[in-house]
Amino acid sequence: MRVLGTRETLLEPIRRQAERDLGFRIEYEIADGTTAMRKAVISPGAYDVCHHWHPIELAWTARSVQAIEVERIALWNEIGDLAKTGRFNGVGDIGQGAVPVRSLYVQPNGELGAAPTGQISSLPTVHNVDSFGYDPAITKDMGPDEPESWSWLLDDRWRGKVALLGEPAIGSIDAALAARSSGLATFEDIGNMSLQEIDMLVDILIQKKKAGLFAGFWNIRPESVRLMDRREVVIESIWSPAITALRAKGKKITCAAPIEGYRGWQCGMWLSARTQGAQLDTSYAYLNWWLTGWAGAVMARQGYYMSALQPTKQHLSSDEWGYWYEGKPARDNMADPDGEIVVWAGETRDGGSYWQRMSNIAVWNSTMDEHNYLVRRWNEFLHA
């Protein structure tokens, strides 16, 4: 089966293990967010499940994917409360933007909602909360109570050394929060602005480019820690994966907790509309292994929550899961994916626990009614 995905989720150990479990071949298709779900878009016969972090609008208006039956999913019951009803500790829809949920349900008229029905969108995976990372001898340069702002992307005190994330869809989400915290601008909705919003925040992002604030742009993870690890930014948008990244390298950056609250995002596992036959069951035995705790324990090791929280549980050791999840001062040094050491003895999570973190959403990740709109301008300032 083909599985057509980025390379924060698409990790080869994982394929291998799925591969080992679950008897049959497995190709993985990596490629960065956009041109993965262009692919998704367009060319439905070119995989048979899609793992994205990118909402699921797009592709299932285009008709590229089928919904999934529930009934099929043998660990339906373990995925937790958040990504079924939108509830978390007891608050609902969290945040602005595409709250996973109104898009989860397929209705009995054919569009996503809500309302719980048999058949679901896509299978809610791995997720977390994105805001930026920071080189902590920067806080020399603030007074003493100063909290982390995503203001701070868009400060002339480290022009220069200021680096986004050049993706569309989720980079211009992160500069619009960092202009409504600097007092730059105002957005009704900061995951679904309009023609006039899009317009006020891409003059803003040009006037400080041309001020020459910015050192660069990044559209995959790699690209995110060369920029950190050779001290060519200070600070700029970054994913987990990026940080433990740097870490493994002994750079000791500090994600930060925006006082303002985090973006929040959640992967999907989406069946191609031309998955069918013998093909169709082997897609749903892949969805159905990665409820199954291994892959969720892989993604722990990088910063990432799992949708169904006790089967990773259990492949966690005790200090990972206090660390990862609840928070906890790690016991004892900590390996990633790839086995290098990324948290150190008494060392806690920046931001806190799973709870704390999952709670202090601003704005989910989302694809915005003006997308390709704001695709062009976007596109705009980056070649400004």
Contents of the next structure:
Amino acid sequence: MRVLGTRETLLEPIRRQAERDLGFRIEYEIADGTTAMRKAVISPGAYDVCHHWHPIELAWTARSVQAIEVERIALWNEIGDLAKTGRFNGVGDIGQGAVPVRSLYVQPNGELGAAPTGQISSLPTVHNVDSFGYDPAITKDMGPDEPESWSWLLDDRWRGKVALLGEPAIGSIDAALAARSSGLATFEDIGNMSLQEIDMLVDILIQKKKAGLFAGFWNIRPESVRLMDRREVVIESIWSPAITALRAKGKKITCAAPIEGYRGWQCGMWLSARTQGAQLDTSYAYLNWWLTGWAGAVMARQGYYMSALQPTKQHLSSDEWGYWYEGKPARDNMADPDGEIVVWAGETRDGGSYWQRMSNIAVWNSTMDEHNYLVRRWNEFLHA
Amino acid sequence: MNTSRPASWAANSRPRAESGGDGTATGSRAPRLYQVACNALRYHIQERRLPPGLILLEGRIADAFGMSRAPVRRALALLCEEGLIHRYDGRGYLVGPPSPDVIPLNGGLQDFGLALPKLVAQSIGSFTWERIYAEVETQVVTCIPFGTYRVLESGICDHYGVSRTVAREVLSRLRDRALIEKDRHSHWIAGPLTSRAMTEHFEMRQLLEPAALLAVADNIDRSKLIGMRDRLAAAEADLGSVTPSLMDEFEEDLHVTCLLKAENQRLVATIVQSQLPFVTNSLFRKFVGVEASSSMLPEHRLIFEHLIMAAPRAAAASLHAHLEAAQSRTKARLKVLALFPEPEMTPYLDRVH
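What I would like now is the form predicted in complex with its partner chain, since the data block earlier showed the form predicted alone; can you produce it?
Full assembly next; the chain just shown is listed first.
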């Protein structure tokens, strides 16, 4: 069975455990987000299952993926409301942008919508909120009341020491949150920017770039770790596994809980349109395996949440569950998926519990209407 | 007119008009356009087909000859030097030498039989712009999802070995199809293909195409409608056999063959200008290699069913609903095009951003 995805979910310990539990061979093909998406859309014959944190929309439009039958997902009932209804903690309509539930169910006309049906476009699995990470030393000169804000990413106080995510679809959302929080721009819907808003944002970023604000841009997580580790950068857009990777090196980076809210995302598992017969059966087995808790526990140890909460909880120690999900102080040191200590006794997770963090979403990962235009202009910024 | 003749001109030489009594005699080389215009006008004047005092305007002559204004302007200047026509107080020239007795005479040139001999007209037409137009259009259409490009007039001249007049003819036809427009520096700009432009085009189509369908509903042969309906039904029953080009034909059956039959030419011209969304679907098929949605088939078929049942209003309503659904599909497809890197562009397309 061939699995395509990014390095955040395709972890070697998970692949080995899945092979042991399922009894068939599994190949992982790891790519950066853009490459994985391109391959998922253009080469459905090259994989059976794809894990991706982008909305499924492009792959569905190209009909490169097939619908997943809900009745073949044994633990469907374990998947939480956030994925299935979009409601979380009793609250609906969290955040702007591509709220995942709106493209979950296959509607009778073949398009995707939030109204439940027996078929889904992708199996909701890992999810989290992203923001930026910073070296706590930079807060020394700040007033005690200065709240964490996306505006810090465009702040000239750290000129030459800022890095941004270079991936256009979500890098632009981080940048837009920063521009809005700095008072440099306004957006009607930050998850679906207009042409003028994209132009305005790119102009601001090019200006900042020419003024020397940015030390670099990263496309894959290890690059973000290197930038921060070598102290070239003191603040950057960041993903949770990079925070744990830096902690494993003894570098404690603060993961901001911006007052403006996080950028939320949900990773789905997609079934290639070409996968049929016995391959389809093994693919369903692999999809189901992901919900049984073992993979969810590994994901938790790098800061990611799982759609099926209870099975995940059963595979975590109560201390781990308390730290990663409940926002409680760690009673003991804790390891990441590679076995490196990344949490020390007494620490609490930045941003609080699962329920606090996931309720505070400003915007979800999106593929905007003007995505094609955005990508071209974003590249212009990167090459300016 | 650009008088420097590109090297490839002779190699691409069109069929030559034979020397004849109509004044369009050619030498051993193909004549330039201004010579063709000059000879034809001289012939008509000397044969007294154009009466003394007739007003000659370059725009009207260009229309009658099916060429651009520049060669006509040069031809008129030559004829004036020869004394066959003269300037006067008004616009243009008058036929004949200056004379106090001449009264300016306004009239349609076609009324006096002014035209190029058919063979010459055909060869000019095919040489001037038709020969390269389709390829230029394909290049422009292919570039617009990838950004904003300047279309270089001189680049077209160099690339195809044609004169500026020909390049301008091609550009003006691209503009008529709303594929390019001039920016504030008077440069011809193509793209970018945006979701907003797509929405505007679809809104126009939703206003105009149902109206055009109502106008033509009674004039489409019923057996043709049945044929189109049956082809769609056959495709729906055997989706695996549907090719991208067959999908193109289905689009053409409804949106071109039927709708553009409307007698109102302004309506037809505006619809043609609003059909840019076809570009997205065609590129989507080209790059993605799949026709990802067959929803278009039953939607088209429903429109034909209503027309066959002589229910034009129901057909128009179905067409409107089809265009609404197509709008959301086409916008989604445009996003997919973002996954593709810019292909190698032809030299006359210069990336702006």
